[in-house]
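Given as C-alpha cells, the chain that follows is alone and in the form predicted alone.
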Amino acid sequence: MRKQEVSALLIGRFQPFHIGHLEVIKTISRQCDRLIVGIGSAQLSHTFENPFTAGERHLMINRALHDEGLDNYFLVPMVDINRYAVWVAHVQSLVPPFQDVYTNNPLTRRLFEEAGYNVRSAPLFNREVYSGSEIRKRIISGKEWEHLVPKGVAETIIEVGGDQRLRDLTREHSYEVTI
C-alpha cells in the first residue's frame, strides 16, 4: 500500500514572484511531499496592481523553482469567483487533493478552517524589502529591482516587456508612485 503523501496549498498573486515568495515556498516544500502553488486572480493583468498575466506568472515561478532544484510542486492558475460561500469548493475543483493550507489572509484562513482544513501561517521573509508593490514601484521609477527577484523572474519580466508595460500603464492611468 502506498504511503499517504502530505500535500499543501499556497495561494498568492505573485505580481511579480520575488525572493520572499521563493523563501516561503522553499520552507513549505520541506514540510510536505508536494506543494500546490495557486496563482491567484489569474484573470487579472495589465494594471499597476496586477501587471502580469497568469501565463507570465506561471513562467516566472516555474523558472525560479526549477533554478532552485525544486520539483515537488504543481502550479495552478486560479480565477477569482467572488463568491466566498463556494470559493473553497472552487479551489478544490482546480487542484490535486491537499491537506494543509498556508496563508496569512484572514478570510482565506477562515474559509479553509470552516471547510475542515489544517491552516498554517505562511512564513514571511523580509516583507519590508520583498514586496510586489515595492518591486513594481522600482520598475516604474527606473530604480534597481532585479536583485529582489530570482534571476529567471527578472529574465521573464524583461522578455515579455513587463517592465515597459508597467511604465506605460502608469503613464496611461496616472498612478501615483512614490519611493
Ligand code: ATP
The other form holds:
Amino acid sequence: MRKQEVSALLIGRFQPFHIGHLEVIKTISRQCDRLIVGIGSAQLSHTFENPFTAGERHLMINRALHDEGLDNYFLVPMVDINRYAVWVAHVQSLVPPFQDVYTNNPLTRRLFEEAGYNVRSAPLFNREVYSGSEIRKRIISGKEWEHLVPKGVAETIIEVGGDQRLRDLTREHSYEVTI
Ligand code: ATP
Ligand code: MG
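Given the form predicted alone above, what does the protein look like in the form predicted in complex with this ligand?
Next comes the full complex, and the chain you just saw is listed first.
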C-alpha cells in the first residue's frame, strides 16, 4: 500500500505569478508531499485586474516552478461560480484529494474550515512590491517590473505580448485603472 501522502492547496489569480507566490510555494512544498495550485478566476482575461488567460498563467507558473526544480505539483484552472456555499465542493470536484489549505483570506479560511480541512496561514514575502497590482501598475507606467517575477514569467508575458496588452487595455478602458 502507498504511504499516506499529504497534499496541500493554494489558490490565487496569479495576474501575474510573482516572486512572492514562488517563495510561498517553495515554503509550502517543504511541508507537504504534493502541492495543488488553483488558478482562480480562470474564466477572466483581458481586463486590468485580470489581464492574462488561464492558459497563459498556466504556462508562466509551470515555467517558474520547473526552473526552481519543483515537480511535485498540479496546476488546476478554476472558474468562479459566485456561490460561496458550494465553493469547496466545486474545488473538490476539480482537484486530487487534499488535506491542507493555505490562505490568508478570511472567507476562504471559513469555507474550508467548515468543510473540515486544516487551514494554515501562508507567509507573505515583501508584499509592498511582490504584489500583482503593483506589477500591473509598473507595466502600465513603463517602470521596471521584470525583477519582481521569475524569469520564466517575464519571458511568458513578453512572448504573449502581455505588457503591450496591459498598456492597450488601459488606453482603451482608462476608467478601469487607478494608478
Ligand atoms: P493582486 O494584487 O492582483 O490581488 P496578489 O499579489 O494579491 O495579486 P493573488 O493572485 O491575489 O496575488 O494572490 C494569491 C495568493 O498569493 C494569496 O493567497 C496571497 O496571500 C498570496 N500572495 C500574494 N502576494 C504574496 C507575497 N508577496 N508573498 C506571499 N504570498 C503572497
Ligand atoms: Mg490578491
